[in-house]
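A single chain comes next, written as structure tokens; it is the form predicted alone.
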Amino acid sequence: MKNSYNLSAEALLELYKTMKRIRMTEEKIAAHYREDNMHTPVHLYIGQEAIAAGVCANLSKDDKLFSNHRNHGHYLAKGGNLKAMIAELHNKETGCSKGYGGSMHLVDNNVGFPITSSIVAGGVPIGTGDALAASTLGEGRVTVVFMGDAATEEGVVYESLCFAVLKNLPVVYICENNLYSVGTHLLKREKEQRVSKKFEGILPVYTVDGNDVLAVYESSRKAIEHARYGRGPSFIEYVTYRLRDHHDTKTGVEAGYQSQEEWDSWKEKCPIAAFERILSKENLIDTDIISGIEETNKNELNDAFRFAEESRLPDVGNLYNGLFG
């Protein structure tokens, strides 16, 4: 395929392959959550998968990425084990966090996921911490960290990020602007659509198509190899949009602070949908590869559904474990 960023038809595919498997992991969670097995709040990522695939598809295991409440997309585009992440919904003792973190703490050191905050903003000076150590100890990795457009309001957000400049810190601020915080449209709260023009002067900020998997990991790859060769951070925020509410399973329409009219045009720009389309013209893609995508994704999810049912809860005489005091 010719393109601008000179990506093989495997690495396109593979971009396309974590999207589908975000997508599909998220509307089986959806499909279940009212089973009233799952005891832990959900915030879906569905409509933004092309940030989180095209962001750590150029990241290694020994990158760090610090994530948020609505964390899944992150979780498993950066290579999270997925029957730990299903079995931790479920609070099972073979959680990624042992059944105790819920869906708003998943977690995998194996590949450079340690800690997600639920607070708003709270994982920005975390993230920063550790770019802070990275740099100090010499490591040669980068740190990312994720926010919603909603943290960027929040003090220590401007605290970390003249933090990061001074001291020239290996990292880069992603914020996924889907134009709500909780059910409030970002111009009921600021003058300004574009978040990122708050940060204009501390350090290099873009305002990129979130929905364009390839624009995406084209500016995403700047930014990691600009901070990866000790240039220091970015600020990157994608534009896009949720199409669940913001802690459910629903529409951000059923639950009454979206139009219709509103959610149905950013619908026509699925991320997905239109990936599928620029693959299919350049003949890497067909009914049946896609078909054999979703069947292995649905074996996948299958399994880690059966495992976390099998696993057990926590042991009761463990509930005090790990805590400092």
The other form holds:
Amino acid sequence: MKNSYNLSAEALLELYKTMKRIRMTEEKIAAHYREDNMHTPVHLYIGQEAIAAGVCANLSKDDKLFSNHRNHGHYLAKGGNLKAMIAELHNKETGCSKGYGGSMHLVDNNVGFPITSSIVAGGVPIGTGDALAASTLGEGRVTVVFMGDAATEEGVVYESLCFAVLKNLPVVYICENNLYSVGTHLLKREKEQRVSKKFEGILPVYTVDGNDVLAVYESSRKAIEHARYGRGPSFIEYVTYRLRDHHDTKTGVEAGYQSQEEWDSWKEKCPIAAFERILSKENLIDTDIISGIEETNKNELNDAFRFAEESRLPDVGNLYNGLFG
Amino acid sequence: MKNSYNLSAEALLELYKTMKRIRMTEEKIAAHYREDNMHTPVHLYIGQEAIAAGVCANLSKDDKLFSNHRNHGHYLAKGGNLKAMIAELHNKETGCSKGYGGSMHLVDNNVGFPITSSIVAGGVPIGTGDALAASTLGEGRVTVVFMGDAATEEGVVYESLCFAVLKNLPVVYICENNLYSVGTHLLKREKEQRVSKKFEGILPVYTVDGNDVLAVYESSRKAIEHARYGRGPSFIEYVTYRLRDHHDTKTGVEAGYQSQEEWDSWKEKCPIAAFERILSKENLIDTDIISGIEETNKNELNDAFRFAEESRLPDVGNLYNGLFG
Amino acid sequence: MPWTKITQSDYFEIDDNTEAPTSRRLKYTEAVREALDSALEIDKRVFVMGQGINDPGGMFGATTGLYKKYGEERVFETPLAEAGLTGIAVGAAAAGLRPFYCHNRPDFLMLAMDQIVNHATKLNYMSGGQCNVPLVVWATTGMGWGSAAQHSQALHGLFMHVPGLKIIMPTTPYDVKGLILSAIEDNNPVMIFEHRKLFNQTGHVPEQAYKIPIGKGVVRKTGTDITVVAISEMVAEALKASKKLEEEGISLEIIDLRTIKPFDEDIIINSIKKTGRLLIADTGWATGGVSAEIAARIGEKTFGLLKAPIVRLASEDVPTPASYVLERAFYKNAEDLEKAAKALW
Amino acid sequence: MPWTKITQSDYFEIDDNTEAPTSRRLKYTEAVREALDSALEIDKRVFVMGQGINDPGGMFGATTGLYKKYGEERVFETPLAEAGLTGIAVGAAAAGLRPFYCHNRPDFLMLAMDQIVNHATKLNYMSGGQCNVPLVVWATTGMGWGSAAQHSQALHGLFMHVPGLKIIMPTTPYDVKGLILSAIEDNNPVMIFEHRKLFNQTGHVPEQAYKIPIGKGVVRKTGTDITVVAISEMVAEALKASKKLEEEGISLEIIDLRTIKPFDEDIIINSIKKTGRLLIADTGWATGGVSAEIAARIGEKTFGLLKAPIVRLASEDVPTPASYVLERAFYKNAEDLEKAAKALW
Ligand SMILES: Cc1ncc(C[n+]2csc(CCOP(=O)(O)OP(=O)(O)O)c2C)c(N)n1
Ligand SMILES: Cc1ncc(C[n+]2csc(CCOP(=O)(O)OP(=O)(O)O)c2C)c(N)n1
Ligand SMILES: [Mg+2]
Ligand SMILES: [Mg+2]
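Show the form predicted in complex with the partner chain, please, because up to now only the form predicted alone has appeared in this conversation.
Let's see the whole complex now, leading with the same chain.
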């Protein structure tokens, strides 16, 4: 049963649910952060949900996703375990990284989330190497590497793209251009607002509205298939905005580096609200369905937080655990 | 008195003389290298002379040139002191770097040759920073940064170009694409033979025949003027070939990584022989004039080698000299 | 939230300079800012660069508003390209400017190692003295609140090994202003590692510009039994521990090294002549770090004077864990120092 | 021309393994090649990468022709992008392959520091043990013939400071084969620093694959008066010096450390129990280097056993100069070691 978006109703609803789940998780983290039970920096994903949701809808568990400091949404969209994530934020042994990583280093081999670096762009060559291994071993899987706009300024990204092209690797680079690096606007750091332009001479690049989940889905689907069928890497820039501060829970307006007008205009373009309008028009959701989804999320989140709070802290004696593998 | 090349006869002859002087210097170095009086690696410039000659004809002493390991030709074309260069190769105190640098680190503040790094691409950001200083201080001078094809693979080059564009710096990047990195052909390292293509999305790039000194002169003239008049950086790729091995004195054929056919075809395109043909046609040189130039060079070279041989070695007690400035 | 706030070390307060007539109480970061302000004012060649230096946070206040006073040509934001930008700073320095390059964390300096190790520190030497590089690289060491393996490293020990560098690690507002002004005036690359736990300290700082010589330590507390050479935030831990130890009859002499490269050998040796015992406390890893060099060099020079082996209190050979219980096991503090001192006594 | 040739250390010859039935005399670089050949043969996950590994020079013979036998997918040339390619190797290792990444000189590793210090060595720890990185990084240290400041650094001392690394520095053909095979089999990042002056050494090497444990030193010469802990090429210098010193009645016990991280403390301490004197000889800079860590750690553990201060023979805190007269002043050799030993006696 395909509709005008060339996607089944289930698939459309799934995209919506993923976004909602991420949003509600982030909001709950924000609400509880001041209670000081999560001793970890948090980089919230609020406003960018369409990207993780749209991209990951094209991935299987065997495909791998390389994330960055802003990884909560990526992890959940990739099928991550909510309990393990919330426990990691609570510094617990039951966390997906056993309490050794914290919010910036969610890792979960069960869902193709193999490492997460908080060095900006640090994961980009590593993801490229993962694609090299996949290609060498003939695994047929695809690697997706997420990065921010500022990450594209690091030389290793350039080096990685060139190598991926040279070896025709099954990798898709996803750039979430939210216009800011911490509190610094893109145009203080770069000549052009479209960061993918820099790579036009190297590989196929696309610039897409990152707040339109269907556009994200469709563009990444093509790039991922392209990679999967051995036609090589590509680079997609999704233009978006984060509605909260770089880390912590307030907004960039409150933090003093974004204007109210700018923020408002992007709030208008909220990817979830926008998609809700589409789904309503298609008669795929109504307030009851939305409430149902919210209820499910709320319960799941309450469980996850309870689980996290009740979990044990790592054993102090295990300081050296994991130093060597 | 301009001719069809839009250059005075003197200017044309000057280009020729520069190339000849470089060639004869390199050949003399090669001839004497086995005598073991020059304890220094040598990266000969034979075959690439048109680039240094053509570019530097557009520079004044105040303009600065950032070179690399293959710097003999750059140094001479920039007005370097032949005696000081040969003395440096002989490890002498009278060398342009006082014997502390050797062949890979010719430096001479008197002629705008401020540092020379032998880390591939290491000088590229440094040259960019020099242009930043020139721009900040309003000095009106231009910085020219030389690099090889392999250097363009380093992330710092990408980072430097982006920054030069952001700040609209008075810098021209010159890439000598001689198709090889030591014994490794370009196509083992890159997808495309035209290395400048990678930067098309970042700044104006040009690909020019690097064995045609007039084309080099003209293309670099435009780019240098562009930079000088505050219109920003550009990147020129000169396609060329080195007729000797990466370092040392034999050829790449003898070293086993270049084919005789390839080498022969480039030998045919020798920039000096090609320019000789043009100048003859224009009646600007004949065998007598050439002999005269050769004689002058020979004498100058003999003097320089004698000077170098007779110069003192650095004082062993001065190991710490120059550690701090 | 300590990741956005600065952890307060409430026990640490030294008034180096209460007598200076123009002296006021300033916070550590205010003293840094005042140093930069002075340098920008006095010397037109000075400029400041870094990620986020002009955002509202302004490096914890160390750079706040400077761009408004001196313009964005002299106080500018950089792209995220630490390798290239370090090279650019080196080039600008070699061409006559005086860059002050700010980093939020030493971890990010790993991207700039080629320019620091192979270039900034070598260009003058390998050019026969033609190219000095008056570059200052400033990095603030973070810790705690789950900063974890890539956002909390105290990497000054790595740089100890690099010839041609000077490295300062000031602990007081008075020192940081004076040492930063010396660093900027120096014709060579100087690295500054500052510990965030010190940022809220207050102390007396004279209003005018003044300099403190690079390479000189200072005795923060005199004592008779054990010489403690403390680096950066460990000075605070040592002072705290010394109070308890005093009650138990162990008297520490605490040396704040201030400069780790070159470090003040004499001040340590003179103290050992009195105490016969040396404990070195560093915020970085022990293995191959600053404490190793101090132990090796001082051990050689005080052989026979020492009544007990030189002891090092520094991080174990493991990355920083995230969870606070593991963090507590990882970081050495006043209690650990107390224990180490007792064992040495 | 020594820059393209390898400097011969004619005085150095140790036959570790003459008894093994399949043992033949091989050059050092042939032993390296044989190790890589074995590893590629035995384990399909192994691959070799580096600049120039497939060119006719083939890393002084260490990689010659391997790509013909195993294909260019498993033995490939890299672009000049040490930072990115190290990350790529890390990613491939984490995904189940076993990269062996060759570098012509440690100087170039400075471009890869972020991936080594912040990633390769930390991913397993910070993921709670989910991501081990079986990566081998191999670098050959050059010296002489005017290699100068950027092409001659012995930088192993920097890496000593990094948790999560193992570092080996084999001196004999027998050791290099066995240690490379151990390194490749290790599930963690291992760095190998080889000194080019050792490359023409020959020695007996068994034909089959064998391993030498990481972390174990070996006594190259027994003696009674001074323990010399020698690293890499310094073993050759120590052996040379010991002959002269023997004539003058000073007997050196020479320990070839082989692994510097973790290093074999017991073998050193046991020797000191006999000699009471320690001289550490390293090819890198003294300040903050390997010799500092050995002196600090062993000094602490042998306090009371030592009859004299621990002495370090290592490079002065200055870059490598180009001119051969200055090179001679810079590099420590057998004569310097002789002098240091006499002074210590
Ligand atoms: C190499 C490096 N430099 C600086 C930082 C500090 N830092 C952490 S996140 C960040 C901003 C990154 O911006 P972007 O890549 O656009 O991602 P976003 O936060 O906007 O999602 C910075 C500068 C870092 N972690 N790593
Ligand atoms: C960062 C770095 N990696 C590797 C080397 C070793 N190396 C010296 S020159 C060279 C080849 C450079 O090729 P290219 O840039 O094309 O210049 P060319 O020699 O052809 O003029 C290499 C690999 C180096 N010096 N620096
Ligand atoms: Mg961003
Ligand atoms: Mg080339």
